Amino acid sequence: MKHLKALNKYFWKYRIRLGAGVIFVFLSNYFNVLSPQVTGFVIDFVQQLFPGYTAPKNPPRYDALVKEITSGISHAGYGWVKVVALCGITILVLALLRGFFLFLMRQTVIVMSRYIEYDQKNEIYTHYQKLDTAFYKTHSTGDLMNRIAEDVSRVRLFTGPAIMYLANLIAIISLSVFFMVKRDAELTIYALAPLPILAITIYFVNNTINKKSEQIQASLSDLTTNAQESYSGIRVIKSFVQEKAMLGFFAKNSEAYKKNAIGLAKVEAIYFPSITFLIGLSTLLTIMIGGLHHIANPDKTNLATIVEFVMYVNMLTFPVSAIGLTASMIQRAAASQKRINEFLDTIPSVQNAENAVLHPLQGDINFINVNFTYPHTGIHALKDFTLRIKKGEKVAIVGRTGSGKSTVAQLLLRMYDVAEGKIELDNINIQQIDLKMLREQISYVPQDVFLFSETVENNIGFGLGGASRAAVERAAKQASVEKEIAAFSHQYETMIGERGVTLSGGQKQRISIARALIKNPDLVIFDDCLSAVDARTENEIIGNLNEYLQDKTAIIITHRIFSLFSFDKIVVLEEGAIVEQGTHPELLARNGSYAALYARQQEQESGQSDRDADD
């Protein structure tokens, strides 16, 4: 329960709705418990018409409102038909009043829970966006989705239905027991005796049902994952002729799901008849013991009393049966809120400085003795990395896979903070620059291209709010993708599938490049962004970039060498350390790592040209 204290801020925010909801719960139940008293009055009134009727020595002590109504009817001198009709109308009015306040109760409490759900999801999503890359490396997407979806939904069941049921339970039990004790204290004890047994039984059975339900959810999750992977990897499955093996995996998961589902069905088959039995037992005890009391002492317990008690017991049935459900909701909400609290208490390692500088970047970059180790793997990605890039320079960072090239881009975007050394932009420590402003002024084309399930136009204009069609088309032309877009069915309005599945690898890369170019910043970082395009398109893009990057600082991270691009500096990385740097002619003259890399690339391109000629 202590974990649910985190919700107090929401309850305080919506305290008017919560307070009004509790009042409406009480009023709806108040008008509900008056109906048995009016019914008892009618029965007692009609009994007076039969011979041998004796008035009870202790007249019933009705509620003040019922007394007022029944007193008016009694003293009006109406016949029994009119009395019954008026009492029937009174019960109908009470039912309408109860229904009206039930409506208001749901409009306050349940709507409040929806507002809390909305606020909580926004809070979690906002926190998601504050967390650093290291967090996402160590947490699965499924777990993150569960916290904002499943966990929040379970908490909503507490802030809405559970609170409503709990308030309803307290109100109906207190009011019913109060009036029952006023009418006949001894009969009240007998009538309510089975209800605690019912509540305890329901509580334990509900726990069993919840456990089995969670097992079913886990089995269903495995089954869904199995099916999803099979659909996504169907080409691989068919290529390796593994249809039978995959069917075996699916059948195993399906069998586990079937067993859990049947187990739950068996529990529920016992559960519901047991509830009906205990409720019926309580009603029978009321009638039997009330009848014996009436025979033994008709002055104390009359027929009207028995009817009232039967109605009260039926009123208590649902609230008492909801005890187990409510307790289960609270338990599950506490467990889910604990997971949410753990997540919200996670402090991002990359944070904005307290007096962050709002600095317009000029493009001057200085890495000073930078050392960086990835926290989730322990890989020492950069070692004593020192590099000066002046404003307007075009720098290539080349090296083998795993040499630390992409880490340079990650550090410049402050996806991570350096462990040792420092990075300066325009002679200001990068950690002192406002994080939002820093990233707004850098265009980045990642190695792993990600496109959203949106139109081509919206994907290109993603980093620039309200980009015009002309700006989008200009960026597409600079990225050499405008011809492919023109061939699409709806051109720039064409919807791109999830993660860009409807596009080729080269198209995705070029749309990603266009997305970076449209921002027109002073600092551009390209991280191996031409790996999926052919040589002709690559040369066309490089030609466009030569013109686009005239006055900009550009860092091009690649495992290939662009001989057509005039770099001011080429940096060669090996195992996180700079082994060579200089211009293209200078590095070739040294006949070192860069020259060997260039020679190997030339051989590969020459071999590819020969194969193309043979074809």
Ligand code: ADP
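Since this is a predicted model, take the numbers as computed values, not measurements. Here the rigid core means the biggest group of C-alpha atoms that line up within 1.5 Å when the two forms are laid on top of each other. Positions refer to the first chain, counted from 1. Compared with the form predicted together with adenosine-5'-diphosphate:
- Once the rigid core is overlaid between these two forms, residue 174 does not reach a Cα shift of 2 Å, moving by less than that.
- The two forms, fitted on the rigid core, differ between these two forms by 2 Å or more at the CA of residue 238.
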Second form
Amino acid sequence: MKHLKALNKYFWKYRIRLGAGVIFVFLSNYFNVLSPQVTGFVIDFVQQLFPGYTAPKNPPRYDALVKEITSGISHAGYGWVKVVALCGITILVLALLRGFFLFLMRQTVIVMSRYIEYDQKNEIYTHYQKLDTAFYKTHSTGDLMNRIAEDVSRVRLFTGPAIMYLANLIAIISLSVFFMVKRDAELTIYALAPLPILAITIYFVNNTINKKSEQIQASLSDLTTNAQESYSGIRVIKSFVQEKAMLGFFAKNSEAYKKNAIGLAKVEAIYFPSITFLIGLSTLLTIMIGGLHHIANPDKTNLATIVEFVMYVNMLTFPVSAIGLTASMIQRAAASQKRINEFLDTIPSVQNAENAVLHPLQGDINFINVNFTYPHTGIHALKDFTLRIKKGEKVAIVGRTGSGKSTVAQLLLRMYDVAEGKIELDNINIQQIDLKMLREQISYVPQDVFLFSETVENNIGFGLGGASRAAVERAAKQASVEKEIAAFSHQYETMIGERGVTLSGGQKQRISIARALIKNPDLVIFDDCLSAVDARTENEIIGNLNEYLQDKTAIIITHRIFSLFSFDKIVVLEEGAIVEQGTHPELLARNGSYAALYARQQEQESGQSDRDADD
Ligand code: ADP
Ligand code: MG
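Compare with the form predicted on its own: the form predicted together with adenosine-5'-diphosphate:
After this comes the whole thing, all chains and molecules, with the earlier chain placed first.
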């Protein structure tokens, strides 16, 4: 329950709504408990007309407002028809007043819960964006989605309905028990006796229902995943003739879902009749014990008392049955809030330094004895890495897959902080530089391309937040993708992704390059971003880049050697350590790893062109 304390700040923020809501709850219940009293009065009044009626020695003590109304009616000397009609109208007015305040109660409490839900979602989303890459590596997207959607709506059931039911319960119980005890204390005990059993039963049954619903939810999500994979993998399924096997899987999941759903239906089938039974029992006890009281002591308990009590008991059954519901709502909200707090309390390991300097990049990048081990996996990705890149230099980082090339880029962008050694920009440790400014000044083309389900134009202009069409087109041209975009049905307005065109790997890479180029920064990092591009396009892009990068600093990460591009420095990485560095001719002359890599590449390429010639 302590986890729900995190919500106090919201309750405080919306205290006026909450306070008003509680007042409305009391008012609506106040008008609710008056109607049995008016009914009691009418019954007494009509009974007087029958011969042999003796008025009770101690008349019932009604609420002040009811007394006011009833004495007005009885002293006016109306006939019984008029009295009954007037009392009927009074009851109708009371019901309308009750309804009016119920409306206001929902307008305050439920609306407050919606506001809290909105605030909470924004709070979580904002926090998600602050969390570091390491966090995202260790938590699945499904988990993140669940906490911002499912868990927040469970918490809302607490801040809205649960609080409303609770206030309602306290109001109706205190008001009705107050008037019942005034009327007949002993009969009150009998009438209310079955109600706690009702509350407890509902609590347990409700927990069972929740558990079953969760199972249903889980099997439904299995079923959906299964179906989804079959649709997206339909080509593989058909070509391997596995339709039958897939149907088998689906049928199995479907069967599990059906079983759970039927289980739930069974519990619910028992649930509702047993509630009705318990409520009926309360009414029955009231009439029976009330009757016995009347026989023993007709002055104290009469027909009006019994009718009033039956009405009170009926009034109490819904709020009392809501106890079980409310308790399990609160329990589930606490569990959900705990999961939300877990994330909100996660402190991002990469943070903006206090007194961070706003440093516009001049030029020099300096990696000084950097050692880096990935948290969680313990892979030592960079070993004693020392590299100096001067302003305007073009540096290539070459090496096999897994040699630590991408890690260099990740560290420079501060996706992770280095543990040992340091990275400096113009002699300032990058951990001291304002994080936003650091990242804004670097254009990064990641190895794994990610495009949004958006138009081509918005994907390219993403980093600028409002780029002109001319700028977008220029960037597309520089990335050698403009011809293909021109061939799309809606050119730059074409949607990408699920709802639009499916792009080839190379097209995606080039749009991702255009997105980086449009920023026109001083430092660019390309991480293996030409891997899915054919040789001719590669040459075209490199030709464009030569021009574009003229007065920029560039780090080009690649597992293939671009011999057409003249790098100021080529660094060869092997298992996280620099094994060679120099210019292309220098490294070839050394006849080491680089020369070997180059020779292998030449061989492969000539093999490829031979094959092309054979076709
Ligand atoms: P390259 O880009 O040269 O292919 P990387 O820098 O991506 O190599 O990876 C270097 C090593 O670090 C590899 O062994 C890889 O498995 C590991 N690695 C890369 N990224 C992560 C990560 N986010 N978490 C844990 N280990 C990683
Ligand atoms: Mg890589």
